[in-house]
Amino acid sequence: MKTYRVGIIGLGRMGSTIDDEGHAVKPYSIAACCEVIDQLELVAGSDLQADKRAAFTRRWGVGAVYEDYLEMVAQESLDLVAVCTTASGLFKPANEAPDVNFRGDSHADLTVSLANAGVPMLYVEKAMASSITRADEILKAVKANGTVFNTGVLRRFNESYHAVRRAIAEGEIGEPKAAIHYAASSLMHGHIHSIDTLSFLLGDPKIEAVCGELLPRDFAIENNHIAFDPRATFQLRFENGIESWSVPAGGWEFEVIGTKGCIRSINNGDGIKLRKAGDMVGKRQGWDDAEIAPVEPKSHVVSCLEDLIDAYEQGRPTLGHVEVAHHITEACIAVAESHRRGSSWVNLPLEERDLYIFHV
């Protein structure tokens, strides 16, 4: 069994400390996951802040810490690098762009640089880029270098959502007709998850068109720049005819409705509710509760990293490969483009690719 050397860029929350916050299925930080995956050896970390580097060494016993990530890559012969910085590159708690000219995009900068530096495997926090132009650069670099790639849209790696996807694929609800996400959310930090999960549950069909609205509804986009991560709602039209909506209420639940029933992921992935066509009641057909096999919880981050390793070894696409990540990112940014056009439908791919949306 081959062991792979891991380095982390960004030694804060996702890189090191998020398990202190009480996530239900641990381990969750990249560092903690490396401790339980036999094939991964955490050997190095990089952060611009000296206090983060010192805390990382104390916590994980990793002495090879660097201010310059390229020095880390050059010195440590890394097989996998996890990009866990903020999307903007600004230190927290910064939650908006300092001015209209700011277009910081740390995830895109680092991903392109690391792919071109020849790092074989990359985990990149979401969203992969803050504009479609930068997402295009990632797509080009990752494909050109044969980089094995996953992003931090981690519901895609949740065993509970896999069970929902299997039930749909196996025809438990008949032919899917509609899919709904329930929760109020920001666009880039939240709806990158909701759009990705809706797509995943349906088997990742192409999204043909997007209709969206930012809140407040009278918000005007100027200079191809949104200085904060706005609240949003959306509607999606998939190439197979399925339509999907976000409902800005509820607690991160997903429902897919078909011709013979419906299935719902409840309580942020903690349970599944399946209803199937039952006996005729009068002139209407009732749907009855149906059993679905229980799901054994597993760390979504562990599953994501294991998928990277297996894809690298087998020469197959990852579950969140760069083409699907790019497509979902474009659909997410298209929500804002639709708002700019009076919440009209916009087709993918978008012609305007330089709209920048700040997010943390």
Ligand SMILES: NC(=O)c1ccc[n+]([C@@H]2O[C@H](COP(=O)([O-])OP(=O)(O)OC[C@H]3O[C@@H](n4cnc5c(N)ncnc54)[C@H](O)[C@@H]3O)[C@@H](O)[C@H]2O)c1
Given for the second form:
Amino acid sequence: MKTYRVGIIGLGRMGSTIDDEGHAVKPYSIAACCEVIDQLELVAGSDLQADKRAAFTRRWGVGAVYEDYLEMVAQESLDLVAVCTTASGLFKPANEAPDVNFRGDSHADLTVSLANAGVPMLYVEKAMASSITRADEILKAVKANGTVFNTGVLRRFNESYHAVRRAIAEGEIGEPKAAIHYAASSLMHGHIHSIDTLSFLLGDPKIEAVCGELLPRDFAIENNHIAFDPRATFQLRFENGIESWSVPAGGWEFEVIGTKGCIRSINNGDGIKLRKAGDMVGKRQGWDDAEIAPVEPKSHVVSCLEDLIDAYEQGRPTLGHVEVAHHITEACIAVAESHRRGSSWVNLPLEERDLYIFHV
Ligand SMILES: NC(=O)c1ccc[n+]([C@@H]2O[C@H](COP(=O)([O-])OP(=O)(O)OC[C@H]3O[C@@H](n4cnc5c(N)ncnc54)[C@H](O)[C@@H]3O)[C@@H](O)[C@H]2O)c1
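Could you please show the structure of the form predicted together with the ligand, as a counterpart to the form predicted alone just displayed?
To see the whole picture, the full complex is given below, headed by that same chain.
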């Protein structure tokens, strides 16, 4: 069994400490996941803040810590690098761009640089870029270098959502017609997950057009720049005719309605409700509750990293490969573009690619 050397950039919550927060499925941080995946050896970390580097060394026994990630890459012969910085590159609690010229885009900067430096496997936190122009750069660099790539849209790697996707693909609800996401959410931090999950559940058909609205409704986008991560709602039209909506209430649930039933992922992935058309003869027109096999919980981050390793070894695309991640990022930013155009439908690919949206 070949083992792979891992370095983490950004030694905060996602890189190192998020398991302390009481989330249901563990391990969660990249460092904790390396401890349970035999093929991964955590050998180095990089953070701009000295206290984060020291805490990482204490916690994981990794002495090779660097202020400059490029020095880490040069010194450590890394097979896999996890980009776990904030998207803006600013330290928390910064949650707004300091001025209209600020276009900090740490995930995009690091991903392009790491791909061009020849790191073979990358885990990149979401959203992968803050504008479509920067996402285009990532697409180009990752493809040119043959980098094996996944991002942190982790419902895509969660067994429970896999079970929903499988049931839909196996025809349990007939032909899917509509898909709905339930939760109030910010655009780049939250809806990158909701759009990705809707796409994943439907088998990743292309999104043809997007319609959306930002809050506050009278917010005017100026200078191709949104200085904060706005609340948003959206509609998507997929190429196979399926329509999709985001409802700004509820607790991160997803429902797909088909011609012969519907399936709903409930309580943020904790359970699944399936309803199917039974024997309609002499009955009301309705669907009955149906059995679906229980799902064994597993860390979605472990599954994501295992997918990276397997894709690398087998020479196959990852589940969250760069084309799909780029497309979802474009659809997410298109929600704001639609808002700018009075919430009219906008077709993908977008012509305007420079709109910058700040997020954490
Ligand atoms: N997918 C998920 O479930 C999930 C969960 C938590 C966080 N996240 C994402 O992970 C990212 C990080 O979030 P967090 O909560 O861990 O943030 P955090 O502030 O706890 O950690 C980020 C760290 O990155 C460091 N950093 C910033 N720029 C750097 C650079 N150029 N080089 C080295 N270090 C640098 C900072 O000093 C900080 O310590 C965010 O994009 C967030 O959305 C995803």
